[in-house]
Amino acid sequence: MYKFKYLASIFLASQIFTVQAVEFSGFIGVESLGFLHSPLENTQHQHYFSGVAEFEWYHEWDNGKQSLAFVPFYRYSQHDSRRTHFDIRELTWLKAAQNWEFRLGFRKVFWGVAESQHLVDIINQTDSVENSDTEDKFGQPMLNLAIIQDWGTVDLFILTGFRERSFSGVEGRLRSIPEISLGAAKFEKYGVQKHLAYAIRWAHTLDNLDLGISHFYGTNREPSLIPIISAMGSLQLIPYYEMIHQTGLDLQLTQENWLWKLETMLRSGQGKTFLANTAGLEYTFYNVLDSSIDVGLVTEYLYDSRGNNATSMNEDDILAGIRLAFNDIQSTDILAGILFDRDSQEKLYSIEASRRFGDAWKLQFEARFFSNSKPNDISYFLRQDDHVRFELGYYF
């Protein structure tokens, strides 16, 4: 009798689970990453092949008031052992009510509006072996309470585990020269203080203005790189992670064909207190020549008050770009631009394009070219790393 009741309860639970909304999606793909020039070091290669897979499992219940999402990610790289890696991009339980939402687990949280860089986006660590655009992020363990009111949404974060930034290995490109020694990373604080961070953000929409104000305190996601001489007598760079305070502001104003954008942040703890800004605009021509094509013109100015002492390559730069959205059933789009350093005259040319084929296939293309870098530039090690990338993915 008890066995029957036990089996019946399992069957009933399974039926409830089945009836509720369960979604499974994701993609698998292959990537070809090719470099136009010979590498600076003989351990590096001119072509890299890799495979990637990302799956998403989503389940909701309690009339949609509770949900669970799981997003694992894996990449295998032909040559670069550090680029072969697994990550949990998301493993989150959500409990929602009318005026609040609570999330627990691994999440990716994005803040920012600019095209060239996201100064205020600090919750997640950058997965820099994935792409040089720094937009790929590791999942961050956290507790997040969102308070939703007519006057805006306040997000409170307790970040419960620190993750080091990823860097390419000895065979990888793009990577710094000298190599970054991950195993020797240093921290200003250790133990609980290293792993705990706190953040708060208020966001609100006022007519056509989207506004966000944030503050973060904890271990910096962007390490300083300290040169040392290893025991073998070679020069290496050691990541050093400081405790920082960072206050950020992001806003976007929409006026007919215009988009006005601003990201600014003030950071203390990483050397002297400094200010960094990215400000720009985008103007879109819709249905050009009576077609379905939209053409957007983008320009931004990037500033860092540290000047030549900045850990970023964008201390006094101008971005000019063009965006083409074909608005076809294949979702074809192209983004091309040039980032110009006003001080050193260094230039970065970038092209990104994507197109769907059929209902499930998508081809992505990227090309980046570095020009006129000088020995005293922070990006001088990239002078041989002009590259093109193709990724073909199957989505389901």
The other form holds:
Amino acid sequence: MYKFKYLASIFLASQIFTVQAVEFSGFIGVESLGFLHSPLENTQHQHYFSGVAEFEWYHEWDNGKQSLAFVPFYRYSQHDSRRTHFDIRELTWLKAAQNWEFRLGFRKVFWGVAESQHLVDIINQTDSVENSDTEDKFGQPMLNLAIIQDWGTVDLFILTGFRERSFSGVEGRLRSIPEISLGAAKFEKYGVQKHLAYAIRWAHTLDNLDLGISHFYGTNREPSLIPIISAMGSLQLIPYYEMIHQTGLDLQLTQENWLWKLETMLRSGQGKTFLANTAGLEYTFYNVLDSSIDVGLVTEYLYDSRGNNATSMNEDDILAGIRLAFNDIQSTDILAGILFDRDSQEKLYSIEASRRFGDAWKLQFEARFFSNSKPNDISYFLRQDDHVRFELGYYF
Amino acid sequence: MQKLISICCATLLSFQVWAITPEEQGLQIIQEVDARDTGFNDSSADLNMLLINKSGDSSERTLTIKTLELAGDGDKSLTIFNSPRDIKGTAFLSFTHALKPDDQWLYLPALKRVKRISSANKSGPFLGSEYAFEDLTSFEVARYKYKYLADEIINGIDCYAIEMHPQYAHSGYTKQIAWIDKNRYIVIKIDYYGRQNTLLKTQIFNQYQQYLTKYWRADEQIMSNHQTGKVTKLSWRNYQFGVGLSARDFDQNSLKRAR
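Can you swap the form predicted on its own for the form predicted together with the partner chain?
In what comes next, the whole complex appears, and the chain from above leads the way.
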């Protein structure tokens, strides 16, 4: 009996050891990105094939209180050399204790609650060649200490190393005319000041209210675009990165089938101080008509106090969207929406859908259509760029 | 005379004890089930879900579920998805309450985003399975009203049949009938009824094991949907009790690094 127990404990220990070995996972995929209309410039193409891979190595020890994660990412794109890119999405050491967590390395941090845009989310630079929805981010090198108390969690960040935003190249679509010159980016500060940024955030849950208050100081993640005439006499667009202070508030009230959301941000340092908001709600009907389908209705109002001078397209816009979750074995999901500019009447239509095939394959579909943009709208550049994207991924 | 009175009194008293209503008796039995399963503090287990459709095709999900028992409130639980691989790393944090709405958060690893989600979705399918969210949340006595129906033998086990009426909002059931093992006070079988008293689903609990000489857990649970012919089979592995988990292991910080 004792011998059996002894053997059993060896078996258990070996099990635990296996569990603590390096975990490997990830996905590889192929993408088809097709445009419905002929491009504005003849350097651009109608269709782009692309391949993507993201791997994760994860190892934890010290009873899960310490871990190391490494997530490299690579996309190869036909034609657009700027979309062919490599990034370290994550390379982080984590140490967790009862009242704090410390993280060191490259990683991604998300703040916010809204669906249409992410105003408060500022830690990472946007990987805008990956997808125009601004939800893909570059890994940000940082030191992060989270202090965990009954009155909430305070996260302190020192962000070490500024990364420029990516933009489509001369052969790519979904870009300005002319394309944005990358090598020539200008900064308000150079050297250490350009590279170091600081952030703090307090987040807490009070019954059915989740809220966060944050402040960021450092080089802006969102550049202003400056038109200049080059020595050759041609027009160029240069990204200009100011030093900014940005204070953010995000909150969500969750009440039965309702989600009430607010994100608000005050930024100084990029021109005149301005305020931007996203306020909205989401109502979900669960298991409609005795099926297992959930139908969610989403609406948000997007505001920017700079009005037509805003660097974003969303200065006085309304999002109306519908989310369908089929809750089937293949986890079929559809999200469709219209973003409507109240002032200029321009519209963006968007549909996203995904479905799993078998246990390891997933097909994602995305279509975006731009309509009614006027010559003085930022989106005027995108008037020919209605597109349909498929990505088939294998997950392991 | 005095003797007669005392006999009468005793008879009356015992009659009163015996004349407990079916509702009271049902509640007493469930309270005993609950009392016998109290005090483990925390547990962790791996779950394999096998989803089988009418034509026999199957699909598998693997998860880890951690639970923290709370006195005076519902349990806290953390569910970590391991497969299918496209949802690997997704994690679900739930604070159950007896009658007020549960608090629930979902962590989406691709976006590194924690989303507070509505807990009004009680009757929806969990991961496309025949289990609804409400079938998998921790059991709280106050969530139902009870009525003892009869003594019945199920698979050779002497059971109490208890009718249960959900008292929480958004349930997909009008009633459930649970068969409780008279000897061990554990659930052997549950029938789930929808509107017009239609039998929707049946769950059976197999291969019970006892842990820490007290807590019974079924290694296998099978949910059959009588409307669609679909079946979901749960297989539990690596049950551990008293792992030393605390409320800190069930907060949003832990949710973001759950594995």
